[in-house]
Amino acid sequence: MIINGVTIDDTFAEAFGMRGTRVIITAQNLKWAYNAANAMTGFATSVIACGVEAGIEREMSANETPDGRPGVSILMFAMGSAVLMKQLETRLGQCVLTCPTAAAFSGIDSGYPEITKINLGKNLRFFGDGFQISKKFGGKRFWRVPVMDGEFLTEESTGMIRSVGGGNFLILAESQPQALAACEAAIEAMKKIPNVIMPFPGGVVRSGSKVGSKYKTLIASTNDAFCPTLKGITNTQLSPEIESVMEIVIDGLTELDIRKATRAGIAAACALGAENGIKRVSAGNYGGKLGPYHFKLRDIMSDESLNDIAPGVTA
C-alpha cells in the first residue's frame, strides 16, 4: 500500500487493555483550567515508569460543563484499576485541589457497556477539616471544600471503564525535521478525535521501545531495529536513506477510538508525501503474543467505514 508516495508497511501495532477514566477540569478562566490540567497529566507518559498515561483530550466551553465555566478535559489510563485509582487520586489533591479557581467533575457518567464508579473528590474532602459540606444535585453528590481563594468544588465519583493502551505507528523519514513535521501533522489531525489521547511530550516517542535489554534490570530499551545511527551494526529495519525514526502512541476509551485517530494521523503525514522525505509508516509490536488489541495499518487505511475521519485517503 502506498499514499501519495509513502509506503505504509504490512503490520500492525500492538495494544493492551488498561482502565480508562475522564475528568473535567473547569476554571476561572481557561488559563488556569490548563495550569490545573497541565500539572495533573504530568510526568504521565508511559505506564513503564509513571504508573499512568494521562493526557488532555479537549478544551470545553461554559455550555458544555457542569458548572457553566471553561474547562478542558483529561484522559488518565493504567494498566489496573487499583493503580488508575491511586493516581486520580493523589494527581487531584496535588493539581487541581491546589489550584486557584479549579473544579473537578466526572467524565464518565453514561455510554460504555460496564462503567465502574471510583473516587474523585470523596476522600479529597477531609481536607475540609469537618468544615466541608456535600449537595445532591441531578442524583449526583457534589463536596464543596472550604479553601482559601473561596471553595474547592468537586465532584464525588467518576466513572472507570476498560479501555485501550499502546496503539501506535512510527514515521520513518529522510531527515529528523521531516519526520517531526509529519509527526506535527498528525498530532494536529488526531487532537480532532474524541476519546484518545497521545501521552508522550507534544504527542511524539523518539525513543521506541523494545521489550528486554542485555541489562538484566531493565525491562525495556531502546529499539535498535528502528536506530538510524545502528544501521551498520544491527538487524536493521531501515532502508540507507531513513535517517529518522518517530512513534505516536495512542491511548483510547475504545478499540474504535484508537482505529480513527490511527487513521486521521497516517493520512495527515501521508498527505505531507514522498516529495518531503516522507517515505514510510510502521508500527511497534511484540509479535503479537503480548497485546490483545491489533490495529493493522492497511486494513485501517483502507476501510471505508472511516472515511468521515479521514476522507480521500486513497491507495
Contents of the next structure:
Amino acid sequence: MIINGVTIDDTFAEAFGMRGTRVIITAQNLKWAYNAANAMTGFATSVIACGVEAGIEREMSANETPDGRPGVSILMFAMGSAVLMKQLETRLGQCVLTCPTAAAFSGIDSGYPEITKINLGKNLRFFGDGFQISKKFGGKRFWRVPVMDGEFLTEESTGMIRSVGGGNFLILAESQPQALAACEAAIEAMKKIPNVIMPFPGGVVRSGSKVGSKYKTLIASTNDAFCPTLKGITNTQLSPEIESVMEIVIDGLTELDIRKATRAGIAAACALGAENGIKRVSAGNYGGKLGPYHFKLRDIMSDESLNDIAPGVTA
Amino acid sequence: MSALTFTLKSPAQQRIDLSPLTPDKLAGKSIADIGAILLQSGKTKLRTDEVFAISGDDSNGIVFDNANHKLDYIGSGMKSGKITINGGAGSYLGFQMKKGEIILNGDADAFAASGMADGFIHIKGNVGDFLGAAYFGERKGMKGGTVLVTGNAGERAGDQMRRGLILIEGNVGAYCASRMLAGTIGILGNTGEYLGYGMRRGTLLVTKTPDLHATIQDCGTHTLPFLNLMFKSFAALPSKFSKINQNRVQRYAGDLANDGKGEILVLQ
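The structure above corresponds to the form predicted alone; please provide the structure of the form predicted together with the partner chain.
Up next: the whole complex, starting with the chain shown before.
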C-alpha cells in the first residue's frame, strides 16, 4: 500500500488493555484551567515510570462544563485500577486542589457498558478539616472545601472504564526535521479526535524500545532495528535513505477511538508525502503475542468509515 | 387508561388517613377491591367507596378531587407514580415518601414531607408548620427529594432536616431550619425570627437579609462556584427559583451554639 508516495507497511500496532478515566477541570478562565490540567498531566508520558499516561483531550467551552466556566478535559490511563485511583487522587490533590479557582468534575457518567465509580474528591475533602460541605445535585455528590482563595469545588467520584493503551505508528523520513514535521501534522489532526490522547512530549516519542537488553537489569532498551545511526551494524529495518524515525503513541477509551486517531494521523503525515521526505509508515509490535489489540495499518487506512470522527466532524 | 380518580363525596366530619391509597399499593386492584379498602378515621374505619366516588383505572396516576384539609397522609410511603390533589390536603402529605411525585393544587397542613426520602412534592398553595420536619420521636426530618412550595410555609420548616431540597417561593414563619442537620432550603420571601436556630450543618438560601440571633456570624461576601451547579439543578423546576442567575452571596455561618457548620447565604 502506497499513499502519496509513502509506503504503508503490512504490519500492526500491538496494544494493551488499560483502565481509563476522564476528569473535567474548570477554572476562572482557560489560562488557569490549563495551569491545573498541565500540572495534573505532567510527567505522565509512560506507565513504565510515571504510573499513568495522561494528557489533555480538548478544551471545553463554558456551556459544556458542569459549573458554567471554561475548562479542559483530561484523560488518564493506567495498567490497573489501583494505580489509576492512587495517581488520580494524588495528582488531583497536588495539582488541582492547589491551583487557584480550579474545580474538578467527573468526565465519564454514561455511554460505556461497564463504568466503575472511582474517587475523585472523596478523600480530598478531608483537607477541609471538618469545614468541608457536601452538596448533592442531580444525584451527584459534590464537595466544597474551604481554601484560601475561596472554595475548592470537586465532584465526589468519576467513572473508570476498560480502555486501550499503546496504539502507535512510526514515521520514517529522510531527515530529522522532515520526520518531526510529519509528526506535528499528524498530532494536529489527531487532536481533533475525541477520547484519545498522545501522552508523549508534543505527542511524539523518539525513543522507541524493544523488549530486553544486554544488561540483565533492564527489561527494555533502544529499538536498534529502527535507529538510523546503527543501520550498518545491526539487523536494521531501515532502508539506506531513512535518516530519522519517530513514533506516535495513542491511548484511547475504546479500540475504535484509536483506529480513528491512527487513520487521521497517518493520513496527515502522508499528505506531506514523499516529496517532503516521508518515505514509510510502520508500527511497533511484539509479534502479536503480548497485546490483545492489533491495529493493522493497511486495514485502518482502507477503512473509509473511520473518517466519521464524531457527529458533524470528518477527517 | 384514565387516571384513577377519587372524588370526595361530602366534606369529611373527622380526619381520614389516606395512606393506603398510593399508586404502588393500588397497582393491579379493581375498583371494587379499592372501594373495600378500610380507611382509619378517628376511632372508626370507613370503606373507601363510602368516602369517595371512584372512577378511572390507571393507578399509576391517582387524582383526588374536592380534597380538603381533613385528608391526612396522602402519598404516605409512596414508592412510585404520581398523585394529583385538587383542593387541599391535611397533615403528613408525602409522609416518608420514597419516590414518585405529588402535585397539590391547594394548601397543605402541618408535617408535609416529614421523613420524605426521595421524590418530588409541589405544593402550589401554602403549607403549615413543620414542613420536612422530623416526626414526633424521630431524630431526623426529611432525608432526600425535593419539595417546592409556591406559597408560604409555617413555622419550623426544615426542622431536623437531614438531606434534600426545600424551595419556598413565599414567606416562612419562625424557627425555619431549626436544628437542621444538612440539606438545602431556599426562601424567596420573608423569613421569621430565629432563622437557623440550632442549625448544625446545611445551607439556607435567602434573598433578604434576615434578623439573625447572636450565634450566627457573618463570614463576608463571596462568589461561590457551587451555586452555579445548584442553580443549574433548579433550571427544570416550574418555579421562580429556575430564574436565579447569580452566585454572589453574603455568607453567615452558624448556629455556633450547635457546632456552627451551617450557612445562611443571602443573595446580593
